[in-house]
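Shown next as structure tokens: one chain only, the form predicted on its own.
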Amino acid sequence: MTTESPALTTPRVESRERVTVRFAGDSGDGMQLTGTQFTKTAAVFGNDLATLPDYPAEIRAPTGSLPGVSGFQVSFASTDIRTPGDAPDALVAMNPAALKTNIGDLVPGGLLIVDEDEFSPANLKKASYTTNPLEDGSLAAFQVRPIRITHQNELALADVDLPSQQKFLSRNFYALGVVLWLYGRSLDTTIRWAEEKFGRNPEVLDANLKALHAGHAFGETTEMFHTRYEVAPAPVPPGVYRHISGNEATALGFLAASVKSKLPLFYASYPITPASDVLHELSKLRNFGVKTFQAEDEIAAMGAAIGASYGGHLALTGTSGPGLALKSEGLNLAVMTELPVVIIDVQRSGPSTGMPTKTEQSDLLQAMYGRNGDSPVAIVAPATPSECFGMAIEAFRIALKHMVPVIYLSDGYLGNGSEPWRIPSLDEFADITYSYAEAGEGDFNPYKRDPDTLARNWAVPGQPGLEHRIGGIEKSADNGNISYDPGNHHRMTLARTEKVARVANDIPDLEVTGPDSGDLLVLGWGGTYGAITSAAERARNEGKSVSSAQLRYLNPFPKNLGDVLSRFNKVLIPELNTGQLVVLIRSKFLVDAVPFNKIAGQPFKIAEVQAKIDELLGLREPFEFEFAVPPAIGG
């Protein structure tokens, strides 16, 4: 009997600049946890990274069914990256349904790890497979690595005193151990997390750690893998970093606004996906004076926030698209009373309930115009998960200085996505200024305005000499009394409109990435930043005259936007909607901007934006998404 030499059995190590991995399984398989732990390990190692959690839209979809698949994609690199990757280089599929819904994204030749034990006739039927894809040759384009994860995990936990079902739940840690070995990552970060999470339940802790170590040992000892992959740390500016999601950064940003303004923060909301995480995070911060209120509905939450602002607090409420519709009447009251209230909208696929766990940018026109009467508000939009922190501070800076409601437009991609974040000093952000009214001689007029900003006096009720009326009925500009005078209403309406317009004097100019003029400008807002910026950068590297710009201020626009648009022959606007920013740009600047719309519940891929760029430059045929178009629409 002969044995192979160690040189033949030891996997070679291949260096990669960037790797994208997707974990997929049933909603009860712990894929979000698995992906998060791998992400944290990559962050501790020093990689730049971006993530894309993908939650099932149905809360209790049948086990093993296609609607119940949960996924988590992480892209990590030794260089600066801006997106979670167009397509995974490796896919971990814990059952046939996960394979069926995700295999179409795996790159040709990509690594496919599956739990072979889950490919039973019953599970194959649930996933609409007529034959076993592990046996019928349909996966020949990939590096298929079937592992009996469930069985191996049972063997590893044979001496753990837990029911079989609880042991089964730890197999995600077995899969995590395999993948951590495959990419040369330490187990220490996950071990520390498990000890903190399960420290009070030693049996569960023991099961998860044994599963993790068993998966890692399997990777070391099996001859199934011929290559391991190495992704070096990314060069980053010095500082203290942490891994953060957009919703976490949003919550911390509003806390920072409270610290900078020295005003107590009050947050009122009704739970709604994907904004609920902001409530969860802020509820942990009561030691910083944060008060959180879970209201009985969206209308009550909006009313509570208005009341808190009237009382001199930093007033915040949050929701997603359907909730913003319900808040619209109350938001109108905030406009009419000219109170500084911030409304978070973490956008999701609509209309109505739509696809509540999927991302979209379809609330821009609702934020702009979704109220009766002329009812202007300021609108800001972060572009990356970590940028949510700074834009949260900016939302309150604008609200307090200009005495206007501000809508903070995030989205599911930003809120659930994550990246490394250098923890900043609060001194890096602009001061938050405001002034309470002070009692003086004569009658107090709540509508006496600052000559520069037109902000009215902010008077906390209950102070002698500052008695006043505000409310939904029009008030006199001279004394704050109820007024039905036509001329007064005309003047007050124009004042409220001009007040928001003057915010443009207080925000930075739009920055262009690339040349200041050229053939094509790719303009975006919100979470499209990563795909747009990367696609334009790749186009420039190919010698094309393409620049990009990302709007963080949507009402009012930056003062130089018109000038920027005029310097380019064509303007392309990719949006996760049917073309809402295009409507605003065309109407305000008379620029024939070209819409590029994706309404699939998923973010843009870099390659999609690249293809559209080439189309507009005349370098390819018209680009179409691969989505099936019903005959009633497409003919």
Given for the second form:
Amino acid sequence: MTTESPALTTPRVESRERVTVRFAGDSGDGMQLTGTQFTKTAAVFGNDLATLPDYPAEIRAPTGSLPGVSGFQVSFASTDIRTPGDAPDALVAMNPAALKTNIGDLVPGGLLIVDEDEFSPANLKKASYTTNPLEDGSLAAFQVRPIRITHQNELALADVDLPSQQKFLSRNFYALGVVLWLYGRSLDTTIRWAEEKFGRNPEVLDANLKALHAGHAFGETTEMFHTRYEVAPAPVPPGVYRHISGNEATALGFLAASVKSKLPLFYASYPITPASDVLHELSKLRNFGVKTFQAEDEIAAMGAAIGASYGGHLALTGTSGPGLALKSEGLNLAVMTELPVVIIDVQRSGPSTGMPTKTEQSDLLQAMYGRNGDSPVAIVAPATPSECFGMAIEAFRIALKHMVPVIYLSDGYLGNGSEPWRIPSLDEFADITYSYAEAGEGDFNPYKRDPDTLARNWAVPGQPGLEHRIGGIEKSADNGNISYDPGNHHRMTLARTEKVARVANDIPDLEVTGPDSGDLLVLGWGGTYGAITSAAERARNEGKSVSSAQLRYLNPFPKNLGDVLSRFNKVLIPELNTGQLVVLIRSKFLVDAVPFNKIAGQPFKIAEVQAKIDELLGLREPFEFEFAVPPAIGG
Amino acid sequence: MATTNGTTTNDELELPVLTRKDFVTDQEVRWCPGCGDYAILAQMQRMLPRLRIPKENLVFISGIGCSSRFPYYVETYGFHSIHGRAPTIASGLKTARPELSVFVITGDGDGLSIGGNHMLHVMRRNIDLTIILFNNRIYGLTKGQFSPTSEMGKVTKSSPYGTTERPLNPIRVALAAGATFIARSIDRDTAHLEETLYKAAKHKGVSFVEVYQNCNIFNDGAFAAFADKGVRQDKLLYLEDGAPLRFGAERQHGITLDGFEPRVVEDVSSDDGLVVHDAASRTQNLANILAEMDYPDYPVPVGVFRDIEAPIFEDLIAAQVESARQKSPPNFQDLLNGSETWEVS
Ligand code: SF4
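Give me the form predicted together with its partner chain now, not the form predicted on its own.
Entire complex below, previous chain first.
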């Protein structure tokens, strides 16, 4: 990639459109923090970017072990990008285990920075290396840059009054300093952040900043790197921007729904990976009137949300797949009592406990059908981390206007992933409307319906003259009393179904990216947006007749979906499951859609979707996934 | 929040003068003739006007089972929910809307079997709910299987050879969970029942009332040996706060303590040495001893076992909201901006 020229004192600066860097180390090495700081710096610089944190499954696996490796990948670019990158161009490995679990992903010729000091016989053994990869020639395909990070960090911190174990913890700042130098980035963002974070702990602040500067100076003064890389800012619409993760955007979006509707937000939840961040974020917001309730179990969280909804509040509960299973009984009560409540499902790999820290999209059919009886609910799914904000508002807009439970399907990839976000004005989002019943003549009938939406009459405790009883037993459409009348159950079931179907009148049409007809439509939903859209775009750039579309409304579907499908010769549906949307599409539209399924706990790579597109267009042999061995990161 | 929902609070209103009839709905009551549930409903409807709470601020939430039909028959807001989950719905409602008065109606199966976990936690949190557990020691609605309070060895439809499991004592469960008001009454003693319901409703914090309720279809006479009119005076121990533990038609018998063991002393004239009931005792020791006293070894205690004050969950949350608002007045735009922004022009 670069030519050896030891005499060069000022490194060459090479311009890149896009760079993908992965930081990997022991879970105690602070890799998430390092990645996040690098990301914020790139964001403030004006790059477009996307991130993929990868947590180990165990909270504290043995230090230096393979299952203890934690990774953070960020892709940043001078153009609009939608994914955290298929494969890293540069890898920072803080120990042998991190090298072992990640090297399989690094592009050939890629830059590899390692902490040489950590490659001791003991650590090599923990990572199951029989020989030292820094010496045995096995890394010949890469530009290896061994740095004595531990040692250099110790020297830089010589006059800091901290025990050496604690000094060791600043190594990640040293590494960050090197990488910031490598990509020509300022230290300011990290310095400001560190001053705020460690302000109360001057010794630690001092240590971290010394390490950061030392790493930066190392890049500057040694001749180890012959090239620095420059990635220009991306042209983006004007506005004020911030960096945001999907789970943060989810929490803020639901608060925005409260601000817009002027109803207080109530959030009941039981801790579960990867949805707990939403609970953490919302529990900070007491000053906005947000009441959070950490329930004794998933069932109680669902019940508490129903209680708050019954009381007229903006009622929300959140979980992941196993929790949604437990909530299904309560959710059905909300279906039957026709109360507006929103259920967040930040999906993870299943079934059962599955792989809690890994992503998947396999709860769509559970959301659709996972309840006894005919039990329709509305389902929405954000497609990017920042879009979680707007879809949260949408979820409550639909729930309140139509008096239906709404399932909001995020996933681990969206929830933990992050990107720059143009901070919107609340006026950019549709208003949230709802109405309480008014006392009138005669007895109150809770099941009197709005003629347009079929939303039922809503009265909340505290309203005089509207005392009434609701519950899970079928009720008469005429007066809300218990009814076992056969015709009534028939009519009520159809009314509940039709009410959800009519939400379609109230949601935007599906947008097609690319020509609105052609050889192939790649149709996705939720978090696969980035890989699908980019793959289809690349195919078009190669002259192929390929368009893409991403569903954000899964039940009901946008009204124009059937029409869109009919305008393409073939439909490809990539999903991180064994084929769930494809089941719905095939049964509803009798379209011979082709499933494309990855169930690896990892998002699609753009190249994978591209290859499948080519297969469908008859341009290559059948595509097979190639999974790195050992698995990319973590245990 | 009161205004958001158009709620009127007691302070703003002339306190209403309501009668028992105001709390009767137009629904035909569907319990088996002779069921103890009728008496509980009647005493509730008699008691409610005494609370002087506007009807619209009263909510009855139930689970599933015979007792859980209760809300249909009380002319207030009502929610007949799902099996065992009434405490969860009540917790959400009361946390969101602390100004409402919320009752939970449950049974031995609903509250202690399928909903046992929720029952523990609602009591632990001390949410200001009034929980009435109808204990008939049987599954009535599903037609006669044993329940978690059925006595060991009981022969039922699902235990033709007799049960092989030990029963739960609801009062001891409530004590273990730290409920701040714990009482027991019986369907057949209407005056005592009404008074117990009243005290429970008045208590600030969670109230737990076990009502011995006769299921005359599937477990008839379960409590007859000590609750029937003829024997009651000699077999029940009516607890009175601050008074010595006495029972019998002439209150001639008393209870003393021998170490930790309660002893019945018959025909004792002096109160000296008799245990004096203290529902607000610093520890639960006395309440635990009373809770273990059972037929036939002892007279069965009824009345208030425990009545203490403790911080109330929903009040603490409301106070956190208030103080957080004062400390950092909500500014949504600031929150959206987060810790770092940059501008692109
Ligand atoms: S089955 Fe028993 S508890 Fe149920 S209504 Fe009949 S008598 Fe009452």
